[in-house]
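The chain below stands alone, shown as structure tokens; this is the form predicted on its own.
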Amino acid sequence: MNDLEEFKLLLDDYNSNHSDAILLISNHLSKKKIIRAETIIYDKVFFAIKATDGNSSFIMKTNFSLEGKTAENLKKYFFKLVYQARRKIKDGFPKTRIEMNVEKSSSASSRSFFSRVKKTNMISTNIREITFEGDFKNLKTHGTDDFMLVIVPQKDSNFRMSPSYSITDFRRQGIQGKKDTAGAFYTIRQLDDDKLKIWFVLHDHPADLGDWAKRAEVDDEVILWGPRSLFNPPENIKHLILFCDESGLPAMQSISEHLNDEINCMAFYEVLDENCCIPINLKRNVKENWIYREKDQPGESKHLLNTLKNIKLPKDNFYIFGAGEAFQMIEIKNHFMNIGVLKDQINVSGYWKRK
């Protein structure tokens, strides 16, 4: 994936999933009355603002020039103007869902935890599951889709994780450039009050912590933060359609698991082959689909899109959620918007991206 297509994903999500941080971002720049806005590459250089006052449409370009940049850097960047836009406007914009999830992080219920590995188990050709031992009685979840920032040492570092490192710590690390941890969201897939269990993805380009999870062994201390959720669909809905590939596989079947019986729920799993088939929900209610790329690429199949182009959806009270490799999450969400999903009724998160 090149810089420009990584651009290009990171404007995709906030055009899908933050229309209004971008609408403050716009009544900030401009000193017109913005109605609607989108984010967009000027002239192949420069990140902008394509937005209308309801009269005329018009592009703010920012000083923020992509050459030589990355799309962490532009992440950045755009958080920043979310806090200016914040400072200036204050109470004259209503709080935009970026903001609500900074302040969901910070809250209390989201803490650090310090334990070891216990025992790691291959539960599937590639989806090694990780058992840590550690004091989790205050471990608050959701009952959905809880995931955690896994913090481990780096390869080549000889640096010691310890029960008083915390989350300030891992991000002042950031800040200084210092290449001591790593850390990475997963979700829960199991938890008791003295352990707690990790599915992890093994692939042949791993980032930091998907190296880290080939060779973890028992003793090895790690951080755990948090947890946090995004499954938040809306009250008395009918009906639920899940879908994911291996990376997504734990928080759809916790969802599934915690469901109303109520709630008819059909889950779309695409994984490797039938070994990596895992069911295990049993509920009357929710009806498991597995579907296997065999010998396409992770994140280059068109398996499960194909299969959720043919279902039925329901006529009104559903919600969507999926999870997975990014370029094929959009694809899938940009499917179902095309037929008339609107958006309070689908929620897909870019879990990984291909290379």
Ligand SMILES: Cc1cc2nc3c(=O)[nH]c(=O)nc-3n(C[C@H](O)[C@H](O)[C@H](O)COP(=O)(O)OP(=O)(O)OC[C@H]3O[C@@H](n4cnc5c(N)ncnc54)[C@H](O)[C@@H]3O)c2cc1C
Given for the second form:
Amino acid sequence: MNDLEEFKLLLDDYNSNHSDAILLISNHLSKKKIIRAETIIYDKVFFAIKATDGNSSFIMKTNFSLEGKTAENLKKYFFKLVYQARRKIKDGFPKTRIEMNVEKSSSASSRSFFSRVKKTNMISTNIREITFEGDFKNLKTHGTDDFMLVIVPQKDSNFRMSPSYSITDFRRQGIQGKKDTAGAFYTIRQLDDDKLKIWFVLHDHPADLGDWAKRAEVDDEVILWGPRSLFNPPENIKHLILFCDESGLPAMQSISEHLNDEINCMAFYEVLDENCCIPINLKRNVKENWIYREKDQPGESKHLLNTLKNIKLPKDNFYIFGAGEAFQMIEIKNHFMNIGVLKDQINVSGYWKRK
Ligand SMILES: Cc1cc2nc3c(=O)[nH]c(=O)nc-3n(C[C@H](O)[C@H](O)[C@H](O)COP(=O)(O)OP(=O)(O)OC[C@H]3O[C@@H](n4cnc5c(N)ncnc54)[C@H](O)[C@@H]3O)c2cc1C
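Alternate state requested, the form predicted in complex with this ligand (shown: the form predicted on its own):
Every chain and every other molecule in the complex is listed next, the one we just looked at coming first.
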């Protein structure tokens, strides 16, 4: 994936999921009362916002040039604009989803848990289940797609995790450019008071965490920080449609396992081949469908999209929740939006990005 595609993906995500933050920023940057706005790339290099006040549309160009920058730089700039806007507008605009997520993630319910690898086990061709031992009595989950930031020592460092290593230490090293540890989000597949299981997808281009998961041995030490969750359906839904690739399997299987019996659930899982099929859900109201991508590369297959194009959506009271490779997920989300699904009926997350 080149830089321009990364920028477009990020702006797509902002336009689909953070229109409230874009509106907050536009009302801060403009003297007019903006009622609709979206982010765009202006003149091929500038991050800009296209806004309308109901009478006319116009473009607000920012000073942020994409040249020589990464999507991560743009993300930081966008967050800065949100916080500048909030300082000026104060209570004059409802709290945005970004602000609520930040509050949630720094709330007391998210904590660090020092743990050790107790056991590893290949449960399919490309999924390694790692069981961690630790004191998880105070880890309170939502019983859905709860995920943790898994923090491990960098491959070639002599750094040893310790129970006192905190999320603040982890964030600080990013700012100081000193990298003793690496972290990425992983879903809790199973939780007991003293054990926690995670399913790590093994693949051909592992960086820090994928590589760690391949090498992990009994007694390796990690910090697990969290939990957080993204699954947030409206109340009283009657139908649930879940879909994912292997990275989303733990989330979807945990959601469907904990599902109220009154909700009809159709789940669509894209995996490599038949050997990677891990059917677990025997609940009557959950129908699992396995889709095999066979020779296609992860994140590049159209099988999942084509299968979802053929399903008949319920008339109302439904919610769609998906997770997997970012581009694949955007294509699927676009399909649903094009056939009339409303924003609050769908939540699709890019869990990883193909390069
Ligand atoms: C909320 C959330 C929950 C998640 N839960 C899980 C989970 O339970 N299990 C899980 O395995 N992953 C899960 N993920 C995805 C995981 O965080 C990413 O795959 C992560 O990027 C891996 O970190 P890394 O350091 O190995 O690789 P990165 O530096 O992010 O990527 C390195 C290379 O690996 C490729 N890559 C990354 N992931 C995959 C993949 N799954 N398949 C093929 N190629 C890949 C990238 O394209 C890139 O080329 C979750 C992500 C989120 C946001």
